[in-house]
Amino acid sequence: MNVISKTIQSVPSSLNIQLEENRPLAPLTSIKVGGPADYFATVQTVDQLLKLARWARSVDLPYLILGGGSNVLISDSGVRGLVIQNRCRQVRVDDPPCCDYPQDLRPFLFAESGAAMAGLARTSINAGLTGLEWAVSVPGTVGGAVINNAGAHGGEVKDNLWNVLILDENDEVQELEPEQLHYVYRSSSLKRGQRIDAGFGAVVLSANFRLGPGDPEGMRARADGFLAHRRRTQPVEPSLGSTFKNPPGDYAGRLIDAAGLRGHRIGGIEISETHANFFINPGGVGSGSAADVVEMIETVQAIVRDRFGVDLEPEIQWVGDWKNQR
């Protein structure tokens, strides 16, 4: 038995967590590609997430938090270390404390980091709270949305975020306000760069959103409109989501389409006929590969640069062991 396997046996039984070895990750991603995790565990509560991350740090086992698996491209070589699947999904509407906050402060919408953004948006609508209707068509979880400043239809996370609870890199639980996260387009200070492997970074535990009263009927109509727009304009096949950031004053999809690349195929990966900024994997798990996606990204970047002089920047995160990518 190797040293890591011996270490795995030291997981505190009180956490009630089962660790798996060599767990396939492709089925857990939106594009259905990628290699396995050396070790894998699922957490259901914030307490489990917090304690498991702290335990991994204590035994020098690098970890990576996996939420909904959207907008991430996992290497075919997989992830060295421990992948923690975040299924902490509690959501609730809270009134502000009577004494610690201004009395006219709007209600909080509290969400644990593994909650789905689309579900959070529906909860807000059902509670008659406006500000998150844009998120009804957004894939992924609250934790990923907070880290990446997710957005759609003119809205983004920073617009209504009140604060975030994180386990910081010094092993302290901290409450951060949006200003401390230095939000920019599709990024924040919590984002570790485009290429990330397992490590010992900060962990998003939960978030509070401040929302105002709204007309439920009107909000539902807007949300339904956003969903209908998504169905018309985005593919249903497994995909990364939007592959590239929109360059200033233009759209990545328009440039890719104008370059004649709509429908282009490399291996099992295609550029969607529905929206050219979406790379799809029609065959699902076992069809396309991360290597196919990388080749498609590089091909598109080179052709768009040659034809239009525009450098397209990927919006996705490259996750896992890319040094040993097969």
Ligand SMILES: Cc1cc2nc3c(=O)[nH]c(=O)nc-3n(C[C@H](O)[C@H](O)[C@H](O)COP(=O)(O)OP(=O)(O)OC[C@H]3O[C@@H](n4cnc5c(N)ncnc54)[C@H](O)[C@@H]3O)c2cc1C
The other form holds:
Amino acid sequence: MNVISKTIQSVPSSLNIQLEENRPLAPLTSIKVGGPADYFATVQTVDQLLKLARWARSVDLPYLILGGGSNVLISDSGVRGLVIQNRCRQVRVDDPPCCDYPQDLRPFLFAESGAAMAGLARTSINAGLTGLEWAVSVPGTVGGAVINNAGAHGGEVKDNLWNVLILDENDEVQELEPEQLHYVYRSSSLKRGQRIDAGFGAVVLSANFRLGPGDPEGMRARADGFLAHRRRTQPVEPSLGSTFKNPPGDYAGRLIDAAGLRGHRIGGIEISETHANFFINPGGVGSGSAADVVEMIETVQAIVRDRFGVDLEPEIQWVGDWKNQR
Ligand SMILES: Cc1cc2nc3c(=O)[nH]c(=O)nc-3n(C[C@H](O)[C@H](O)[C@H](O)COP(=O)(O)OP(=O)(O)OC[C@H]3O[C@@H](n4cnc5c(N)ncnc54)[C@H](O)[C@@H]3O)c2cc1C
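Switch from the form predicted on its own to the form predicted together with the ligand and print that structure.
Full complex below, order starting with the chain above.
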């Protein structure tokens, strides 16, 4: 038996987790590109997530948590190490954890990190709790949103986050408050960088949001308005959402459009006709590649820099083995 099989067989059987080898990741991302994971497992409970990450650390196997795959451009060579697909989806309305919690913000919304952010927003609306309506149209999980400080329609995660439970880099389980996460636009201190490979980083286990009482009908109307706006202004084809951050005082989509690039195609990847900051993969899995996306990003950056003197900075994260990118 080789070293790798021995490593895999050392996953504690009590975890009830099946490790797969060479698992294609493209279907698990919203843009449907990227190569395979050397090893892959799906976790359904926070206990499994915590123990699997600790086991991977103990056998020196780098790991990467995959939430909804809606902000990651995975290399065509895939990920060297273990990809942990996070399906820990419990959500509940809780009592506050301490007596000095402000009375006007009493209710708490607890979510495991693999819960869908949009589903959490719906739960809060149904419970008459206001503050997360903006998230009804944002793909991905609570874990991804906490790390990226996801936001839309004037709201963002940091506005309503009370605390986060993480497995930190020293193998301790810790509760952190938003101030400790150093939130800025679409980032936090939990984000490991714009280009990352599998490693031994912190794992978000769950989060508590603080929300105020609201009028369900008004909230529902606001949420429906946000969704209708999305449907009007954003493409339905596979994508990673906005490719670039908006430069100060302008919009990346406007600049790309003004450069005449709307509809431009490289391989299977196209600049959306509906929103020029969205790069779409209309053919789905097996059509566009990560190489096509990178070439498109570099082409757009060069043309926009040349035409308008603006440097467009990617919002998406490069993930996996880019050294051996095909
Ligand atoms: C059509 C479309 C529209 C979008 N619109 C918006 C928008 O309006 N606003 C916005 O902010 N974003 C938007 N996005 C981007 C995306 O939805 C967010 O960035 C989202 O928060 C990513 O969550 P995820 O679960 O998909 O993360 P993933 O893409 O799976 O992962 C992102 C990063 O977080 C890490 N990660 C995920 N979960 C954990 C965890 N539990 N512990 C440790 N690390 C973790 C991953 O390893 C990776 O590094 C859009 C994307 C699409 C496709």
